[in-house]
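The chain below stands alone, shown as structure tokens; this is the form predicted alone.
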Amino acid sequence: MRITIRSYSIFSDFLGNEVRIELDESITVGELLDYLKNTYSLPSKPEPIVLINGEIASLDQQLRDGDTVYIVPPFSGG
């Protein structure tokens, strides 16, 4: 399974703007974040917002081959 990860702000300091990874088996968003923490030292704080193909994802959502995962910091504004 191949997925593309695009990261922004503080998370791009660890992952770069885009990284492509290949996995032997399907994983969830939560498992992907654990993998990125262990492999790329992705920080736990701030807790990232994860989107899959432009839609907000939950930690238990399964990733599929060809997905693009966006990892962004929480934001607020007015």
Given for the second form:
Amino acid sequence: MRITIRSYSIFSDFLGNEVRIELDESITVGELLDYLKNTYSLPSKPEPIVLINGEIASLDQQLRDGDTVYIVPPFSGG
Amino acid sequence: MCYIEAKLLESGEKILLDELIGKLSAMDKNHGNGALSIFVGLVKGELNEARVHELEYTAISEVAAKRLEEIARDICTKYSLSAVVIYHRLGRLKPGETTIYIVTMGTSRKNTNPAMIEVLERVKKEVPVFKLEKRSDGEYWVIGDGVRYRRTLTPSPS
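Alternate state requested, the form predicted together with the partner chain (shown: the form predicted alone):
Starting with the chain above, the whole complex follows.
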């Protein structure tokens, strides 16, 4: 399955704006974060917020083929 | 009925407040509204004894625009307002330039002022907008409401 990862703010320094990955089997959001921390040295602080297709996702949420995953820190608008 | 306008602006996009106020007050045919509150955020030129050269705002645009509108609708209902307008700028902004405009219109300052403040607090927490501070002492990612991480890496290529 294919997943598109988009990152913002501090995480974009590690991941770039967009990464596409292909996986043999489905994984959870938590497993994806572990993979990104190991592969891209993604920092564990600040704690990333993950949005899937625009909605905030939980760590145990299963990713699906074609998902767009956003990796972001706490928001800082205003 | 409540008038809602909520959108993201590019840094160069002009807002004419007099025109906006005129448009909103013209909607009030019976003159039942007694107050219109406005908050305008500005880029600070100095922080922690460092000079700020520029702020750069990015956003998950499609999500942010939707959230701004949801917040505007919620606040309109909660405070029984007749209008809520939220504009948030993106892109590169210099000190003194505007970052956000919030306008609330209703019967009295007793509902428009707290509504305006609640919009701002909700925008800070609920809208996926991100801030990079470029200062005389380095670049800092602003995380949440004011925690800063010094930028140590150059951006990875996409």
